[in-house]
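One chain comes next, on its own, written as structure tokens: the form predicted alone.
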Amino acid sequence: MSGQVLVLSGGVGGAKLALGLSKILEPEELLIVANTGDDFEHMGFYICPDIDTLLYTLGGVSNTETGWGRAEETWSFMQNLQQNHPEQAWFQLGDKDLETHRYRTEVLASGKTLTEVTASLARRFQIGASILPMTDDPMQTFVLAESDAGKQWLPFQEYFVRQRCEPRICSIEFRGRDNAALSPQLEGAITGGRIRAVVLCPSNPYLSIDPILAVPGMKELLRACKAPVIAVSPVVDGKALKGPTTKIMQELGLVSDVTTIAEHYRGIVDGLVIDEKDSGALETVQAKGISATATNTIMLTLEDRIALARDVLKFAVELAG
């Protein structure tokens, strides 16, 4: 089976399932979408969370405990900045990290777009593979969050981080989308007709791969496409391996299962792959029209990744026929 394989990723759990893949593709055959719905300035700071993450997990970087950032990282910036301007210190900022920041906000002010500056800074960490944000354009998720002060709409990382997920989500929309397009090096690597299999990787549903499905123009491209479309499921025995996803599924009134997950994503995908311990939903899948497969799908490991990868990998072959 050959051709390239393309990837819709948020971050953490997004980036374990590219690295896996990333071991067993060349690096021609893997293209990498990243979600930018998180992304936003920061005290003049141009910032892309899950670009970044995919960034410095495939480039050997990351750090490994946090999950997010680069490894033996310092953190004098952020001293000073706390000792001299706490209110702005709530995002963590590491020193390596904020030379990412600075190149790529320098670099977009010169007039390249996030797609060219993303491509050179996976050159300066030594990535083979393609990663490709989302859209040029800018286009970013809000939350209706209601805690005790009432609602209100919340920039992504206003909830996520300095808020810390605490509030109820409501609702969520991402801003920008009509006036929002697909890069042409996105829409051409979906429509030269060399794509083998579509993955949705392990990440939030509904704030890191809807952003992605909601560019114009995605979902319609997807559907279109003759290589099998399919999603790992990021929950595990109705928990979220990490993040809120869970929670939100509950504020959102559904059932923390792989069989919603199968529901929110029907339509778009032919198959889905769930952990071995939701094997007895396998049916129930099945019966909305969705192929699915059960394998181990928690990734603690290396070797866990590239198992994983593997598996969906295999699985598409199964339903390329």
Ligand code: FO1
Contents of the next structure:
Amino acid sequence: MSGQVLVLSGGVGGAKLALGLSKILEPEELLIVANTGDDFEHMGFYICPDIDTLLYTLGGVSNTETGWGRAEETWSFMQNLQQNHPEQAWFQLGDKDLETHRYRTEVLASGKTLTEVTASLARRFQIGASILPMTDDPMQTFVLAESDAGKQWLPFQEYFVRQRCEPRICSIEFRGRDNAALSPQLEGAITGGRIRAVVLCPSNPYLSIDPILAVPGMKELLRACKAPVIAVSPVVDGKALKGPTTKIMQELGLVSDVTTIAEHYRGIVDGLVIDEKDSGALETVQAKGISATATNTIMLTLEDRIALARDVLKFAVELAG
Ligand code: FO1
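Let's see the other form, the form predicted in complex with the named molecule, since the form predicted alone is already up.
Expanding to the full complex; the earlier chain stays at the top.
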């Protein structure tokens, strides 16, 4: 089955499946759309966590414990920062990681787009697949967070890192959305007629996938490209594998299960891949007009990532047929 696979990815779960797909597809067959809602400016650096998690994971230099940042990292900068400006030290920047932020900030300041600097960084890490930001325009995820101090809108990293996802989430918005556009490279890739499958990774639907789908035109283009759109559930047996997905679902008044994930993606996806533990829910998902298949979606090893990637592409062939 020739053609390209378009992958929507955010966070750690997304990068794992993207890595599995990169091991079974030719580089020119793999286009990864990265969530940029987590991006923010910190101490003068423009930081793009979900792009960097993809760069480091596909580049084979990621810290596999944390899922973000570099392997074999040193922390001299942070030790110095902690001593002199502890109020800035809530966001850990390793010495190797720092160079990525410095370089990107410099290139963006020279007038290049986020898509262009990301392509340059992909070459630096010898990554053949295309890593495409969802937009080159500012479009930041903010959460309306409630804590003892009352309700306040927080930029994503303040909520996720500084406040360790502790506040209760009441609402989520993507600021800048009305003025954001797909990059010409991304729009060209989707309308180029070569997409044979679209894969929504097992990332947090609300914080990592929804921002990508919210870019004006994205949903329409995905529908128009006629390829099967498949999501992989980030929830297994009622729990999210990593991160605050389950907590957020409960705070948004949702039941943390695959049926809720299916409902969330109804009208966008043709198929949903769920874990074997949830195979009892296959009929419920199918009753929503979404094809469903069950396999192992828990990616502990590289073999798991590759096996899930194979299962997803096989499912896409079935749905395309
Ligand atoms: N996550 C943390 O929980 N603590 C950190 O100090 C932290 C630093 C960091 C630095 C660079 C980077 O690319 C990611 C970093 N992350 C950190 C993860 C980041 O907040 C998340 O990866 C995404 O924004 C959510 O998927």
